[in-house]
Amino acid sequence: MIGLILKSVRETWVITAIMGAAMLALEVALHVILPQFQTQADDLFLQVPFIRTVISALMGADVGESFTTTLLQAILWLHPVVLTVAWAHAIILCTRIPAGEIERGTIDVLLAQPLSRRAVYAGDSLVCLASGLAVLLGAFLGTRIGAAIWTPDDGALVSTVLLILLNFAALYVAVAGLASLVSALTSRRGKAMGIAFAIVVGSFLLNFLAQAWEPARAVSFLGVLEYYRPADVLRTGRAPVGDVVTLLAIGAASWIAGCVVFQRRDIATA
């Protein structure tokens, strides 16, 4: 298991330092510019209501009737290239097994080791996972030090910080098991990659459009970010409890659904 591991990080270090240090600059550069455009912001809320509508849709909350500072740190958590940085890091480490072996015809010598499926599964997960926080670690350390180039005066505090992190932790979390269920399920790892990212896009878009069409918003509970909402968790300054909860129990669910599939499935006729 110990060389299993040690195989998974030497394969995926440059890729997650790669996304770490993305995270970071891009935290970095949003917190120092995001501030500039408030002023010229509040004016184009008051002057132009579809924006704040559009606005809100993004957020996946009413924004109110001006740019806030509140406001800027919550997009600091739901820009999209923000989410599509972490999604990407998820989906590319979580689909290399068994769909990555499988396409470049590896997976005969991977399952050769003394090791049962489960704990080749289980293995290169914890790599995953572990891959993960060092991206959100990066986001972290990116915002500490945007705060110190740029200090609002009523900027969150590091413990509500931690809690938007945590509910972004519990968000990979989902995510990684949604992708690596997928790639249990199919012997291409283009093609997994493709699905969960169709999957992570889609629930993006339910999310967007749940905040203005009420059949979108019926249904907003089958998206992973209906669960995410540092917004709120700025407001109230409260933990995501229940929020977290529900993305764990996805990310769980798919998990151990995901290993039950590559226990099962026939490698051989793949």
Contents of the next structure:
Amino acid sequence: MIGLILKSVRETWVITAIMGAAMLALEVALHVILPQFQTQADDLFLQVPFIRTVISALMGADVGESFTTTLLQAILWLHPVVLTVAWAHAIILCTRIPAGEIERGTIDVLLAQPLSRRAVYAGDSLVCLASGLAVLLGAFLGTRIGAAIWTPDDGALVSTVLLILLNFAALYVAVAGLASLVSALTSRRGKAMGIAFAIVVGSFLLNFLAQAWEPARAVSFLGVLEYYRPADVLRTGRAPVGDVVTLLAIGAASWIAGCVVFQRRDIATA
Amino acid sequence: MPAIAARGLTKRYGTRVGVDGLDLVVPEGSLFGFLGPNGAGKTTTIRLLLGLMRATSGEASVFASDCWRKGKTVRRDVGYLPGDLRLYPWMTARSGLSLFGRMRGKDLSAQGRELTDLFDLDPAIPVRKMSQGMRQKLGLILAMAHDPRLLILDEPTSALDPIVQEMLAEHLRSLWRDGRTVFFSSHTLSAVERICDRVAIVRRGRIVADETLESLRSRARRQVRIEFASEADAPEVAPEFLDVSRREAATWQAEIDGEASALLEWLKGRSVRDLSISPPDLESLFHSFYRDDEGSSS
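Let's compare: the form predicted on its own is above, so bring in the form predicted in complex with the partner chain.
All chains and molecules follow, beginning with the one already shown.
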């Protein structure tokens, strides 16, 4: 297992370092940019009510009458670029085994070793999760550095930020589990990545539409973003236990299904 | 206990058959050739033996361990070189030996150093900078470094120059002398003929011949050219064992099956100016298997 983990780390540390740094820089940049937008946003809310609907849809929750500091802080965790970086990292890493290895033909040499497929799958998944945590750590550090630059009077407590981070980590696990399942079902990494992205983008759109369209609201529970609500955590300060458990369950169920599929499937590189 | 045993091994892909009721026994300590044209089912058989694929029906075992259910145990005793070898671009011989050593729970550095010296491969060059031949050498080193009881090599001589091919043949023979089993899959007879003592020929997923090379040679045809002393010395009728294809005055072009002793006996007491008999033509024997295949599939 150690050999497998070292191999996976060898292949993924660069992308993890780049994405972790990107996440950190992004959070710092958002801390600098968003407060400048706050005053203009309040005016826009009053003059163009539609803007409020759009922002609510993007946030996945009603944002109220004004562009508050809480709303601003929620955007730090819900900005589409932040989500895209986290999802891209999870999907890129979790489609490496087996789809990526099959596609580049290296799985023959790997599976010729005396390793169970479960160990191969689990070893790579462990590296994926640890790398995901490193990327989320980048986001956390970014928010701390950003907070040092801009500290509003009613800024979020570190404990609240950690609760959001927990919810974000659970979202990462869910997306990683889904990506692993799709990877186990296909032999082409590009296809696996495409399907996994379609699932998370679909979830994002569903969450967006659910704020304004009743039929979408009825099925919004199907999307993973339904269980990621930083705005609620910031507003209440309560741990999102139900959401975290749901996301972890989605991730675990998908991961187990992927493992079973990988253990049973034929491996043909030709 | 045979190194490899397969009985009724079948692999279907929908309506297409990859391996069709294949029966095979590879004795431990043999140099076993596995011959067949492209698409005959050689690689599919190997993938079934390594537990990379699950048989539709039938069974296969390596050293009495079921290839699918006990795949991990099987692979502990096996060194494998894939036919379409792909390696990690960042990997060097040194890092590869370290990596796969960890996966096997064995220190492969000493054996690996011997093999990299033998194949004259720089252990610090990454795969992305290697030529095709160097990659093939690295694949062979990685397959052999843990000193497996059974080596499964799929087209191992492709991309190797003749000198390295000969070196590989010699090394495989030395492994065989140490009691190792070599399963050598190829579509070219010359590669197998140089190394193996026994051969199975696979055609359309089935074994059509499984015998020693000696036995095959005795069945193979030989080209014969007989030049009688004069046209009058040439008999009117050829013996049954001699397949005469051309007669020109006192010269016959012919073929015989198997050994030449009957021909030499028949020629005793006849006036012969010259006689040439080619070595057994195994190539044409194998081609006859393949031609049968084409004939039956058309």
